[in-house]
Structures are given as structure tokens and as C-alpha cells.
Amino acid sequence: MAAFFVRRTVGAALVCVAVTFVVFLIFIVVPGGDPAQRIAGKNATQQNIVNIRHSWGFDQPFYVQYWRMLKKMFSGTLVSYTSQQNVIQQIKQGMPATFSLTIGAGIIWLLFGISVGVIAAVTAGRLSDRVITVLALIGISMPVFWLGIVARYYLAEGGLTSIFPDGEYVPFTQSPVQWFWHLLLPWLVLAVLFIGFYGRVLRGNILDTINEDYVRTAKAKGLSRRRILLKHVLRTSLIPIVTLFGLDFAAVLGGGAILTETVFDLHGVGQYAAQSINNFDLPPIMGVTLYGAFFIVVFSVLVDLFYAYLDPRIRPT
């Protein structure tokens, strides 16, 4: 396992390096034209463009440009030329809200997704299974931004049915109760899509695994149905769920909850990315892209390690 961990860590580091080069190509090289003009923004003066061209090395060979891009990003000197604010600092300021939103919603969609999948599989073909299937399809079909707007309008904007605060983020250190209460509705809105999808995937996996030979052997040994379900069937069936959760959690943590953060005005990394895209502010977009890629790579490694724990057949030798 130690050798496997080292190999995956080295591979992850190489992937991160490759991602930085891809970001360099996509944002700097491929679009053509003057990259200094794109970075400077819409209302830049000629002197700003000249300064950016010199600072980023756009008058130098491409490897010098690539190195200076890396230096700016990883030394914390990457600056938005629209707002004149440090990109790394802005991402750090948005991380508590994004982490709070992602962790809370992730716990909800994982627990409820597994529960829904198990109940639907155990009662396959019955009325409860059909009801769960319909509700899951409805949850999958509802766009997050639409559900968020509707939920905020009816449940958080001061009407007769208003029971939640009207958006915004309250730091945990300021008030744990208000932190939880302000995030509860965004958690539920973000989790709805994943609950339905995870439930459907797990239901299918359980029904397929029940027919495996080792499950029949466990039944022949006289093991209880509960023990067979929890120890043999569910453990194997959770492997695809681990993959989905690792990648989905990393994507949301990396700024993928743009719509949820924007609807509820949470001032997280996702909302910062949305504002940067709206202003065509290139440095923040590049910074958020690398920030998101980092979490996806890290969670991919964690998923591979958890695979080995769940299924001994795929443990490296």
C-alpha cells in the first residue's frame, strides 16, 4: 500500500504540472492575439498593457512566459487587473463559505443518497420503490439555479412561508448557530440533484450484486439478510458511489457550486469565479481553474486508496 500511495502521489503531482501547462495554453497561447490585452481587461490603458506584457514576459520565449505564469500563481502575486486585488487572497477569503457549503451538502447527499438507494433496492418493484424512483427523477431534473430561486423566494424572503434567513454567509467563528441556519437551505438545494442520482445508481448496483456467487454462498451459510446486505452487498455496491462522491465533492469544492453560491449570495469561490467570468477578468479565472483542478486531483488519489479498502480484489500487490 505504501508503494501504491507513493506512485499515486507522484502521478498526481505530474497531473498537476500538466494542468498548469494546459491552463497556459488555453488562456495565453491558443486564443491568439495579444494576451496582455486580454489580461488587462476591457478598459485598460496602453501603459497597463505594456506593463503586463513586460511583467508576464510576453515579449520573451514561451517557456519564459510559462515560468512567469507559474511564479505569479504560486508566489501569491497574481493580481486582478480589473479590481486590482490579489487573486490568491480573494480565493482564500471565499474558501470558508465554499468549504462550509460543500461539506454540509456532501454529508446530506451522501447519507440520503445511500439511504434512498438501499430502501429502493430492498423494496424493488413495490410501491415505495416506485415513489422513490419518481422523486429521484424529479430531483435530478430540476436545475439547481431554478430550485434555489424558488426555494429562496418562498422560504427565505420574508413572506408568510419564510422560515430561513435570506442568503448570505455567517462565519462559523462568529456564530455556529447562525452559520448552520444560513447554510441549511443552500445545503438542501445543492444536495437534491445528487441524492436522486446517487440513489438510482446505488439501487442498480445492489440489485446486480445480489445475484453474485459470493452472495449466494453467504445465503447458503445461513447468514441473516441484514448481515448479507450490510457486509457483503452494500460494501461492494458502494465502490461506484465512492468514485462519484470523490469527483463531485472535489468539483463542488473547487468552485462548481457557482449557481448555488450566486443565488444565495454566499461570497464563496464559485461566486468569485462567476463575477470574474462576467467581467472577463482573466487572472482570477486562471487561479480558480487551478484551484479546482488541485482538489479534483487530490480527491482522485483518495478515491483510489479508499477503493483498496472497500474491495480487497483491487488492492495493489
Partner chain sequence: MNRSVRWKRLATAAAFSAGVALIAAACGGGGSSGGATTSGGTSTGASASGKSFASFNIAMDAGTDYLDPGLSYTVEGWGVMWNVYLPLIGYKHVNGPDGATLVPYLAQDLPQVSSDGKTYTLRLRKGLKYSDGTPVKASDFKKTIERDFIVDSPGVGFFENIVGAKQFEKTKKGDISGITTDDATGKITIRLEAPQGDFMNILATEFAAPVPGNAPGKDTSTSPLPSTGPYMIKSYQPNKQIVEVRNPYFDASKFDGNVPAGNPDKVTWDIIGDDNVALQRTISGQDDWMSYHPIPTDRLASVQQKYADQLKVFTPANTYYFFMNTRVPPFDNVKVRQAVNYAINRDALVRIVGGLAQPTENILPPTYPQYEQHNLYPYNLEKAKRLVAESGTKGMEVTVWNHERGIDPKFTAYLTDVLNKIGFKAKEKIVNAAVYWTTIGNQATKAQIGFADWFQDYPHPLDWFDVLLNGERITQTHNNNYANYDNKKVNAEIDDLKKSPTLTPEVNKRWKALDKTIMQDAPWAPFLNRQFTDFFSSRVDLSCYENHVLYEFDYATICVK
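For comparison with the form predicted on its own, would you give the structure of this protein in the form predicted together with the partner chain?
Here you get just the chain by itself.
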């Protein structure tokens, strides 16, 4: 177990470093991307640009720049090119919105995904299964930002009704009711995709499991259908769902809900990432990438552990 942790921690750290390095390379080789010229602005003098290049360290070799950037990131002094805003503080500022979005949507998609999957599996072949399958397929076929735009217009901006508030994140501490109310639409929009997806996966898993030998044995023993379903089938079928959920949850928590955050203007970490990329502002891009990678690697470890707990045959490796 100790070896597992050491190995995974080292591996995770390496992945994080590698990920930031890849991003750094992508943006350092961009032609026309000389940040000194952009910082200097339109009224720049030649000397001005030289000074900026020097004081920001753009005249250093790229590996030195990379190293400096990492150092600044971990000491919390990394600032953006655009307006010298502290990257760590900006990420922290975006975290409540991103966390609220992720946790709320996660609960919705997990609950509904499981219900949909179970109902479809139990009624497999019947009308309700067909309807659910079709709905689930439509759900996963929609571009999430399109759904967001359309939902915003028709449900929040008076296209059909304006019962929902329009975009914007309200901090929980400011007003829990408004927080909930403002997030409801983003939660639903983000969750639709996952509900369809999880429902389908779970339905498949349940149907597979039901045909396993031990379930047949249980049936032969005369156990009730409900008991079999809950105790044996569901437990086994949920294992892959846990994996999926862990990884998806981590990705969204790590700023992966870029499109949803952007459409609803939630000012989360994902939107910050998109803005920064659009401004070719390398320091925040690095910061957000590291932040996102952190969640993904941590959650993949957690998922492995949980896996081992649910299924004792598996030892974490």
C-alpha cells in the first residue's frame, strides 16, 4: 500500500510537470506571440520593448523561463502578462463557482443517470426503455454550449419565459437561495450530457451482470428480484460508473466545463482558462493547466482506491 502511494504520487507529480511543459511549449513556439510587444502596447518605443523583455525575462532561454514560471507559481507570485493579475488569486476566485457548478451538476447527473439506467434496464425492451434510450441518445448528441445558449434564451431571457435568472454566479455566502437559483440552469445543462451517457452505460452493465452465473444462482436460490437487483446486480454494475464519475468529476472540477462556464458567464476556472488562452496569456494558462491536471491525477488515484474497496479482488497497483 505504501509503495502504491509513493509510486502514484511520484507519477502524478511527473504528469503535472509534463503537462505544464507541453502547454508552455505550445505557447512559446507561437509565432507572432512575442509577449513583450503586447505588454508594451501600441505606443511602445524600441527601448521600452527591450526593457520589458529584460524585466520579464523573455530574453532568457525557454527552459529558464519555464523554470522561473514554475517557481513563481509555487511561491504564489505568478502574474499574468495582460494586467499582472495574480494567477493563483484569480484561480482561487474562480474556484467557488467551478466547485458549485461541478458538485451540483455531479449530484444531478449521478442521481438521474443511475435512475435512468436502472429504469431502462429493469424495463428493458419495453416502451419506457425505448423512450429513455432515445432521450439519452438525444442528450448525448447535443453540443452543450448550444443547449446552454438555447436554454438561456428560452428559459431565462424571455424567449418562452424568464423564470430562471440569466447567467452570472452568486456566491453562496451572499445568498444561498440566489446561489441555487442562478446555478440551476447551468447544472441541468451540464448534467444532461452525462445523464444520457451514464444511463446508457449503466443499463448495459446491469444487463450484462444479470446474465452472470452468480446472479442466476441467486435467482435459483429463490431470492427476491428486488433483493438480487439491489444487493448483487447494482453493486457490481455501479463499479464502472464510479470510475467514470470520478474522472468526469475531476475534469469538470479542474476547469473542464469551459463551455458551460462561458455560456453562463459563471467566472469559474474554466472560463478563466478560456479567456487566458484567448489572450495568449501564458502564466494563467500554465496555472490553470496545473490546477486541472492536479484534480485529474488525484481523482484517478481515488478512483483506484475506491475500486479496490468495492471489489476486493482488485489490488491497487
